[in-house]
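Next up: a single chain in structure tokens, the form predicted on its own.
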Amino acid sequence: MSSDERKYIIIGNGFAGTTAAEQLRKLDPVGSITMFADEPYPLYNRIALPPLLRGQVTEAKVIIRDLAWHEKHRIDLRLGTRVESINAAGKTVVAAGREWPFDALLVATGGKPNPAESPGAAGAHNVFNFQYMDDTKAISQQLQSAKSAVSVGGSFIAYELAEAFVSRKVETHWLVRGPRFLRRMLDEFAGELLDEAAAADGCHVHYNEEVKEFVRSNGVVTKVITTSGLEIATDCVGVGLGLTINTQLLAGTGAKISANGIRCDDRLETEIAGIFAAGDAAEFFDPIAEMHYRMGTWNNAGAHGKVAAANMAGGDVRYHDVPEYSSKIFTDQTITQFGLSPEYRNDLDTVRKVDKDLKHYRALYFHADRLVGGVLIGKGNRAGKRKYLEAIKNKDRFPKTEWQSILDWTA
């Protein structure tokens, strides 16, 4: 390697980091790319972990990029190697007992799932978070002999656990610490439809409930006692209580950090020139929404990886996507969310349309006179999504008198 070849370092080999590495190799055929990963696995599809837990796919199907792919693209993947520190001024990172110089650095470290903290949780052999491949394997093994299971939390992770428990023919109880699933985004009308979907699959959902105590025997939780006094026998507990973002490597470097992530601009660059953030770790500026926020979805991670790579290689590319995701909700429902929602800002105006017979729900969110986001619930209820995305991206403006009619867009 000659001294004038650019040196790229990526911390984190999730979808954001690996996408960035792939794009960097396309943009810079000769530069060195080193990628550090805590886990022992190359990139795997995190959105395929729920199907893996349900027993619908194999582990081999979950792996997206094998070691041979990295070798072919000359990406130096350092598995099971934790970066210890970043010297922003000296443009080096410390890992594996040595310093690694960089011209451009991407921090795509994601977040660490929050553990259950109720009495009896610490050290219990059958209380699991659900974030990584090894989590999935451990839960799956526990479910082989389990007769009952409890999912804790009102997040998508908690839902995915509850759905997996049900699909594995285990008696399932889901403790939601609010009045409904995704309470910061969805209203009571949407919550009712999703509750019906859970009940139809045999999931027992308990709202406004948290764990007061995990009752243990020989290091294993045998019973969950809730804040209202409900006692639930269980063989397996899954926890989905949000993430603590991994920002500690940039602490004290001059990068701006909040509880919500690493602050960066619409180029995904932090306040330190040459250091970028992407994926779950990034509190990025969205020029379409005209605000900073964090979006922890698979599609957004990939979009971040592409933008970050272009700018790490010397380009000037701005984030230009409308974040969106879609998911099945138990057997009978689907949800699609795009753009902003009340989860991200509390000053949005909402118009909605509910069809209880079709089990359809549609909500659109406006800021001033701009459409900025929406939620579509129900099979066959995604018509018009492309038009909504175009209107958001174009920053189209609509008088309030038209908002209700926009709910009927189908093109």
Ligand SMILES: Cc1cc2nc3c(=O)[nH]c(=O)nc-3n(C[C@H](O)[C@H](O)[C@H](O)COP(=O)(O)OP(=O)(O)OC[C@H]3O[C@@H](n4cnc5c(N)ncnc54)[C@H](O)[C@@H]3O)c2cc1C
Contents of the next structure:
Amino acid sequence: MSSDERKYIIIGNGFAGTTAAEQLRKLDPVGSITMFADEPYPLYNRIALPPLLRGQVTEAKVIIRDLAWHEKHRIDLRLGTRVESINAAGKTVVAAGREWPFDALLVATGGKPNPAESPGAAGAHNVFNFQYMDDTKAISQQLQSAKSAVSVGGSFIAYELAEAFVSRKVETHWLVRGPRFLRRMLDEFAGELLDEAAAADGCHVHYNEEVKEFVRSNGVVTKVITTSGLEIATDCVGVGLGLTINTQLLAGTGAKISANGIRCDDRLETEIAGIFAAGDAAEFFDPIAEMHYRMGTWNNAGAHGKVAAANMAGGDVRYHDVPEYSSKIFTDQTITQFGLSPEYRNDLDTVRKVDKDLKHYRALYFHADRLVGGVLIGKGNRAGKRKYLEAIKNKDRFPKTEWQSILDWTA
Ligand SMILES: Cc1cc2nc3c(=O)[nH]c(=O)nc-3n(C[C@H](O)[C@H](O)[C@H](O)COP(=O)(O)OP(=O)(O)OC[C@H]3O[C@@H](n4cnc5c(N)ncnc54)[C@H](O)[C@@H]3O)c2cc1C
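The structure above corresponds to the form predicted on its own; please provide the structure of the form predicted together with the ligand.
Every chain and every other molecule in the complex is listed next, the one we just looked at coming first.
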């Protein structure tokens, strides 16, 4: 290797890290790329874990990059190797008992799922988070003999668990702490439609409920007692209580970190030149929304990977995108979210339209006179989405008198 070959290190081989590695190889055919992964798998499709748990796809289909792909792209993938520390001043990381020098470093470490903390949960053999391939395999195994299961939490992950339990024909109880699922993002009208979808699939949702105690026998939870006194027999407990972002490697380095992630600019660079963050771990500056926030979605992880790689290779590329995702909600519903929502800032104005017969819901969010985001619920209700995304990207301004009519934009 000649001395002017750049050394790139990537921590985390999720979609953000692996996309960055692929992009780096395109942009820099000669630099060395080393990617550390503390899981034992090459990139797998995290958003395909729910279908894997439901038994609708195989593990082989979920793994989307094999070792041969990494070899072909000369990406030195170090599986099962945790990076222990970063020396920002000396430009090295420590892993596998040695120091690895870098010219540019990407921290794409994602987050770790929060465990259930009520008495009886710690160390129980049938209480699971749902973040990794190995979680999926363990839950799947447990469901083979389960008759009843409980999902805990109001997050997307708790929903995915509840849906998987239902589809595996297990009696399903879902405990939601708030008055509805995704309560920070959705209002009561949206909540009602999603509740109908859950009921139609036979899922028993209990709102304003938390676990008071997990009752155990021989290390296995057999019953959940809720804060209101409900007692639910169970063979399997799934927990979706949010993520704690893996920022600790940058603690004390001078990079700005918070409980919400690793602060970076619209080039995905942290406060330390040459050190970048991407994906679930990054609290990035969005120049369209004109604020920092974190966006835990698959597409956003890929978009970040590309931008970070371009800048690691010496370019000057800025994130300029409107994040969006769509998801099916039980058999009957779909949800699409784009841009900002009340989950990200609490000073947005909302206009909404609800059609109970069609089971449609549209909400658009405005900040001052700019459209900044929206939520669409209901099958076939996404007409106009492209126009909304364009308007957000262009920072178009709309007088308040027009807001209601914008709900009726068609493709
Ligand atoms: C069950 C499930 C369903 C989802 N469904 C959807 C969906 O429908 N739509 C959607 O848009 N998003 C969905 N998401 C979210 C989406 O998958 C994530 O936003 C995205 O995968 C994040 O990618 P990432 O590369 O930033 O992080 P991750 O995929 O979390 O990858 C980070 C990797 O870094 C590793 N790591 C951490 N620390 C170290 C270290 N010190 N050394 C080495 N390795 C380390 C971690 O173990 C992990 O493998 C879902 C997530 C889950 C769990």
